[in-house]
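Next comes just one chain, in structure tokens: the form predicted alone.
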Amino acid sequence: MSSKAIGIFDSGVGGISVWKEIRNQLPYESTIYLSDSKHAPYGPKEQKAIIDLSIKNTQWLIDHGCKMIVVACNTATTNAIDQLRIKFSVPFIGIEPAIKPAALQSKTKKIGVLATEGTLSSNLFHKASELYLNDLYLVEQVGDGIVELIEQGKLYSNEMRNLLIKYLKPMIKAKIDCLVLGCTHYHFLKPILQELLPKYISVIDSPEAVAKRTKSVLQQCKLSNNKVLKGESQFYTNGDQAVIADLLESKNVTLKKIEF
């Protein structure tokens, strides 16, 4: 079992940010990444639809021999991970907005959260936020249109830049000093955000913490791969292969288009 792959899924290419960090911290683990770009974004969908898609993705990865599932999607985690843990026996790692590290870091106690509608409206997000609400002022912003532009390969377009300026304006006006990225797709916006934001605003997301948690759970469950050969990386998408290829910036992976 320990030699089997870690399964990772997202509503598209955003979870590649998580895959990169897992690959960095766990180079001997094999991974299988499933990009459900066909149904992206998950954020505006009803919870039942998000749960159904998450079950479908998980079943596909388990059918391909995965020993653990990383839900590299904030919306799928906050809306479906409890149901996934009930239905399947493999360990699950989820991802949610990094409110805690932002709360610890913030000096103004004013934090911006850029996320999908599905994440911001979820019970899990509200429970996480309530732990710090007595001490924090949250400026929440639904990132409508961002995932779609990234999936279309328009990461550095003027359209993206104008959208971000619009979303960041009220946060800057509210004097936030931390911006939490509540969607794995948004990780790829960091270079643009650092140009648009004042220098005193820190941008915080979750891939590194997710990879650390993945490593810890593998060890706890005695599932770590002890072989000394580097693991293989396989990518499957029902969307545009070119978008994934651009974000991967690597030729040492297997990338295949599937009907899914």
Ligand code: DGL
Given for the second form:
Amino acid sequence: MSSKAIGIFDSGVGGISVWKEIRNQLPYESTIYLSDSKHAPYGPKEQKAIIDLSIKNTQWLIDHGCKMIVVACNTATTNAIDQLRIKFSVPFIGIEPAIKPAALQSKTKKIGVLATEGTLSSNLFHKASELYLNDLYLVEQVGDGIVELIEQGKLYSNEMRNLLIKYLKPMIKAKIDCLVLGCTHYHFLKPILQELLPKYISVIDSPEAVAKRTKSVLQQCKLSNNKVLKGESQFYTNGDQAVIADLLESKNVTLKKIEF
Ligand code: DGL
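Switch from the form predicted alone, shown above, to the form predicted together with the ligand and output its structure.
The complete assembly is shown below, putting the previous chain first.
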């Protein structure tokens, strides 16, 4: 049993979608969230750079006393989690595009995947999606520019709407009936996607599954917090605090700016 915090990192504010689910499912656990907004987006970077940034983020969280790490970034998971597991001894949970649930749900067997270039070009993504490719047609789309707009606090902007219209058009034309959001930032697009997509297209992402997995790994590793006090949530960013504060919609957290 351990009252230490769960460490969560992302290239920016996207992983807050994962933190929210962890908070819901594990209210007695403390969390430390590290937002590396200064180096966002990770998506267009070389794999080596993504690995180096992921190691730096993990080291920071471990130095701040975390008992396990949730990689709340599809790009970092698909490019760096193997290296992180080799380098550090704490348990890791990663997030990946939810191809399996979409494959099970899809009737047209045509699925859209919106993700970063780093995720779509990774070996891990190829291996995971190959398992379903006999039976499934994937329409992959790199979401260039989306992370940048969210990091600038321009979620509900015309620029965002226009980008999404452009990215969704080929998917709708190809008759997808499921859209997988393969980047944690994209979770925050859901209200806009609801407006832009025909009703028969389901939007699927993974924060809930990641929180469920976090819970079960904590139990397996005997790392759950047995104190019945509510967990504390701390947020650290090397970017704009106002953008995080907006997405958090909560006053019961600590939010600090760091040089990192
Ligand atoms: N939230 C990250 C992900 O899930 C965004 C990647 C980026 O910074 O490009 O992939």
